[in-house]
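Below you'll find only one chain, the form predicted on its own, shown as structure tokens.
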Amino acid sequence: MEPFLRCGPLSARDGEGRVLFEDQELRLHAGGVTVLEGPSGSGKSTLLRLVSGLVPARGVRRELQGRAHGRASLPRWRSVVTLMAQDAPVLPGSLRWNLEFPYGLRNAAGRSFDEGRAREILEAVGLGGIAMERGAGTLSGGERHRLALARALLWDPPVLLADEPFSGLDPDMAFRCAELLVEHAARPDRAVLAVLHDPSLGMGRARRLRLAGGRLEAA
């Protein structure tokens, strides 16, 4: 069975020049969540950034559904392979602006902001009681992670790379958000790769990959 996403070879070093991994290839299949495991410092976040195209890399071949994306089409790649960063950054401005801004980019490809759907998702992640005009900079760490999840689910990319998406959430809310991520990934044309602080969180049937000792392998 051909993978939904194929990306590689992927290589990275840490800040001191030590090899984290070298010439590894990521393959994802659609229709579910894949959990990326591995010890601290093994390069899991770096791997996600490489796959998303946010880290410069030569010689990496990126394919989605059999279609190759070269360096010239990296903006398009980032719109269909979207990274939720570990620090859940927010833009200056309101919650509404943080949800709306991707639709003004050139790679939005005709998508438009759906306020009704945005409100549904904010309610689902427990932010429905916060005014959309409130400044995003006033949110707590856990609220920023939920806003990042809401933005990603609203954008609805074919591949979502989620780096510690439930940080700062209490167990009940984390489980609730995990269910939303599972629902997103369950469709036959969607896939999620997630790095989780607690790999068992609502992901009992998830596929698993392990990055350790410089190798990316099925866990």
Contents of the next structure:
Amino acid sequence: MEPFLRCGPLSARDGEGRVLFEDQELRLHAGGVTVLEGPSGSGKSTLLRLVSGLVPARGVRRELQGRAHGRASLPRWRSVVTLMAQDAPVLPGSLRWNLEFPYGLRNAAGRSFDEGRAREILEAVGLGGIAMERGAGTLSGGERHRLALARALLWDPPVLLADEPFSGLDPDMAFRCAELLVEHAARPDRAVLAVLHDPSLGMGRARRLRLAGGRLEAA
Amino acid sequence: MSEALIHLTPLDLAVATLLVVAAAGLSIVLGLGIERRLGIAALRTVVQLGLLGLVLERVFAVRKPVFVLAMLGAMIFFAGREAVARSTRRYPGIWMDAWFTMAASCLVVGGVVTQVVVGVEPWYDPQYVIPLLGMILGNSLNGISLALERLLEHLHSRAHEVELFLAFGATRSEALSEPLRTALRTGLIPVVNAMTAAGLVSLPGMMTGQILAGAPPLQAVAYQVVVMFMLAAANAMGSILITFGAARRLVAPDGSLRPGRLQEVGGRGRRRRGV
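Now show the form predicted in complex with its partner chain, given that the preceding structure was the form predicted on its own.
Below: every chain and molecule of the assembly, starting with the one above.
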């Protein structure tokens, strides 16, 4: 079966120049979460960032649903293969601005911010009690992670690359957010690749990839 | 205007020296411990300005375009060097960017002022060209180094915000719009402040000089207005050139950040911000 997303060859080195992995190819299938496992320091975050094209790399071929995206269209690629970076970055400004800003970009291609849907999702991640006008800088670490998840779910890209999306959440909340992500990914035209602090969390039926010893393989 | 000019003699300068000596004496009496630095600074003023005076006398006397251009070249070189020296962060190519920025803003704005507004005859007349372009360099240096410092600081400490924009599909210019705007605003603050306070809080230095030299006050005002507008233009143009240059080198066209290119160095940014 033709994969939903195909990206490679992927190679990376660590800060000291040692090879983390070389000439690996990522294939993701639609309709579900794929958990990326591997020992710490094996380059899981780097792999996600390479796929999204946020770190410079040469000769990487990126294909979504059989359609290739060249280097020139990397911004367009990122709007459909979106990275939720580690540590849940937020913008200074309100919660609303943090959810709304992607819709002002050229690559939003006419999509507009749906406030009603935004409220639903905030409710679902347990941020429903917080005013949309509140400054995002006042949120706690766990709330920031939930805001980042809400932003990603609202943006609803075909592929979501989630780097430790549930870190800093208490077990109940983490489980609730994991369910949301699984539900989001279950549709036939969606895929999620997630690096998880606790890979067992709510991901019983997920596909698994393992990055270890420089190789990316099905686990 | 020369009949009003009072010539300063070596004796006058010696009397003025007493003022610095008095300041140093105060430092010793109060135990401020600044007398040594004051002495060195005073000596540097005399030596540096003395040398400049000698060079200017020579350049004015010869009145050849090649000397004027050589002097401008040296001034641009030192201005670019100072802009980089003030920055607490560096990236590969920062020297070229600083020199290009200094040369372009100084030559374009200075060119318009000397050739079109003032209409200097001949075009290279050192009496006008050198002080005017020198003022542009010295003043826009402030704005340029502030803007550069602000942008590099933003790309360092707020890189995750820029990346967040990129991660959701922003193009390079969209992701850099906020950092560039903040940096440009910062770069323009000194000249906007100077224009706002002109004549109320401070009597601008050049106007003061012209009045001392016997120029009619309204003529001095006219020159000062030209100079202020010239400095505003040079600061704006210089800030734009340096920030766009730096951004172009630190973020790839496809919008991948190159944070590894940004290196922290000592810099003299905090200490030297005076005019």
